[in-house]
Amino acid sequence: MKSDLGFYDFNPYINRPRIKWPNGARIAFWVAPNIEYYELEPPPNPTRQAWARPLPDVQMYSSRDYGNRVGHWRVMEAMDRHGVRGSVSLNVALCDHHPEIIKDCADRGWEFYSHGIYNTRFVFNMDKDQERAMIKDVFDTVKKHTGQTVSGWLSPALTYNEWTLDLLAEAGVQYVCDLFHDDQPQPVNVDNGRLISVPYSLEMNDIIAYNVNQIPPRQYLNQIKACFDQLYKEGAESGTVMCIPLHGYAVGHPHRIAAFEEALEYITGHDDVWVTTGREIAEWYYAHNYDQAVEHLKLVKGA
């Protein structure tokens, strides 16, 4: 049995190399919207199901399909009126789905990183061959569409295999957003080349605030603030990271985007904030903190 995943050091929060991002900021902030396709019926995987209700699933559907038709563009403006880029997470087979989508966001210079190409696709029971058909789709795809190469991850519905941390650093990929367990940038162990996390929080997510939490919209707005005046506030010593992560078929609604768009209004409002993508924070990260960061590890492992 294992006691640990064995995907990263344990690494305390105190004591570490300084980060400092580009112009003094004290945080890097960044917004990673979910742009997503279900397919109404899937292959079926064994370890885990698509839909929890009987298939076909119309209210479930047509309910994240909102999000594609609606929501999507609310979100898309309300960014754009306060100056911030998205980091999209994509689920590819939708640039075949809905080319629209992947132009207006490639026109405005958003960055695209992987989801996997449906969200209803789980690598659960992948072998690493096929596991390793499934990431090279995913570059070909992106680049295809939108002539960026992929440099971050968020596995299809959060899942993963063993061996999956090593074939995206294989593949080339620069970081990934499926390991909750920072407030910086951190080093991952794989058996070749490099590979870090980048913070993409649970808790600021709004699937999780409005669909398990069921908090209101003034709740989420609440809580996205005193998560941002934390981490501004612990940023003055060392640089920190805060993103929030969004789904047009949730904060998309009539009734929440209002919150949505002063929590961006707040939250660029602050000076020493660097609002930017996931790409260009593990780029900064690779150049100024990396070796710094692997260097400190050996020494906590050490002690």
Given for the second form:
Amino acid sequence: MKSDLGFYDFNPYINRPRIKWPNGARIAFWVAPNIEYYELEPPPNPTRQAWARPLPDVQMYSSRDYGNRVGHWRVMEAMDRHGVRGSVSLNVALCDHHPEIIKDCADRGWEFYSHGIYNTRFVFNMDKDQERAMIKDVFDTVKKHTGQTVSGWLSPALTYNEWTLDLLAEAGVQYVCDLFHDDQPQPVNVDNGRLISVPYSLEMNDIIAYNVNQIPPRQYLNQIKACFDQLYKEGAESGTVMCIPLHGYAVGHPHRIAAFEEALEYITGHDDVWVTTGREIAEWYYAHNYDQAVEHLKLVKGA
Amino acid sequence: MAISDDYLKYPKRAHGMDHDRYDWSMIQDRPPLKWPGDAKVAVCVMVALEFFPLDQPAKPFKAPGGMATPYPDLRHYTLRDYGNRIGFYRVIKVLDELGVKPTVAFNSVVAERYPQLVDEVNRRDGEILAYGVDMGKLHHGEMAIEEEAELVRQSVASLRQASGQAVTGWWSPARSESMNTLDLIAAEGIEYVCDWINDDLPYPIRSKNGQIHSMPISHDIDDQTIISGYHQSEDDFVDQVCDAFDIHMADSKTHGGRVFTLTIHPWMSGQPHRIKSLKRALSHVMGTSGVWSATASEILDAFKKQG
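One more: the block was the form predicted on its own; return the form predicted in complex with the partner chain.
Expanding to the full complex; the earlier chain stays at the top.
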């Protein structure tokens, strides 16, 4: 193990090159529904157990399945009402299990990016070739079912190896959601090619709010509004990014959906908000900001 | 050493579920349901009557709410038993006042120890369902099928004997099942199971002994989940119960009849400082027009007639 893997350089939140979003927007806002498939009887991985209880863990398995049977529909309708497209963090096996969900998202022009094959298959203990094979499977599956070329990546169940980000860049991934170090896109240091991080946010993630911090929906709504207000204010100086990562099995419950919808209403009710997708943020950043950012980082390092 | 290449094989990666217990179905694609009297939302309040034994085993895990300190943990044992002595009577009074027909899940040991509780349910024409033997006797994937079959038999037979009811519902303590549980309960004449928290509506579920149904009995808005599990306030509990109900009511207007269920633990909601919160939440539900207060079986029967 190492103390740091050197994926990025220190870049203080002061005197950075200004980011200008399209049409003078102050903030790029994107919503990332995680659409996941958890297996009832996943094979064991020696580093991490998929379920806490002896198999079958009916309570946990069925709580996840709620997202696909019910929650996703509720989330999708709420997003439709506020004109928000999703950037789907996809366990790609879902294309095979539940193509109906994929079609509903594709019909709405949503982006699909990778969240691995299943949320119960971790990259721990894979060697590089196995991990490459998994990445290729993801690209092939998304292409076959949606026609889209995967641009973004959030590692399945947030599991990693030291080389994971290098392999992603090598495979052509444009942006990763796995780094939580910044409120603006940032270059990522990889062996070959180029890669950026797009802010995804654990703090705004419904699972962190509801399952880890265990806060009530109204408090989650207040946190989202406060987060938006601050990033919107700072975005007048240089463009910021805010993401709401969500899960149909969490935010899609009847006791939580109203808070999520009110958050969407609040954010999209402001002027100068670029309501967009992960891929569009990455493309804009590469076209307008990436080179400048790399030069700036050299200066910071030199100083 | 790298993990076996089998870890990158996905034999169940195909349309539908990765098991054959139930069919894949999205709620928005199902035909709209109708309830008696053109009600919009069927309301089922599930009261959980639990016995947490002092010698509750730690393996394979303890049901939430169980013994926590070294033996003998009188503190948790008595606080849970409080629900059966005091809490239940406060809760049932609220249900009476609001006209809620009770569905009561009994650990069979509770009915054996405290038959007076069975009488209270029977004289209200409430439904009794089987909730295992006690909170220390979990059903789980590492147990022998014979051992589990005996637990199921014991629970169902005891409750039928104690109540004189058909006892057609099953809820596994801690919602924990083995791969055999559905087959074993169906063999004992059980018609619905409350362990699967993946839907807002009933749906058919397969067993080797015939088809039964899954009933959508709440977990995420339970008093125990919100107040004990998440350490949220009583007001937060009321908000979430009311919000959930309002969404079901709204959904019913565009998508057909819905089911609202609320699971109550008398050792929690029956505390003197919490009972008013339960009443506030249920007053909102029962004070809305278009609700049908029913037992789980009555809801299931109305559902099956439409299938």
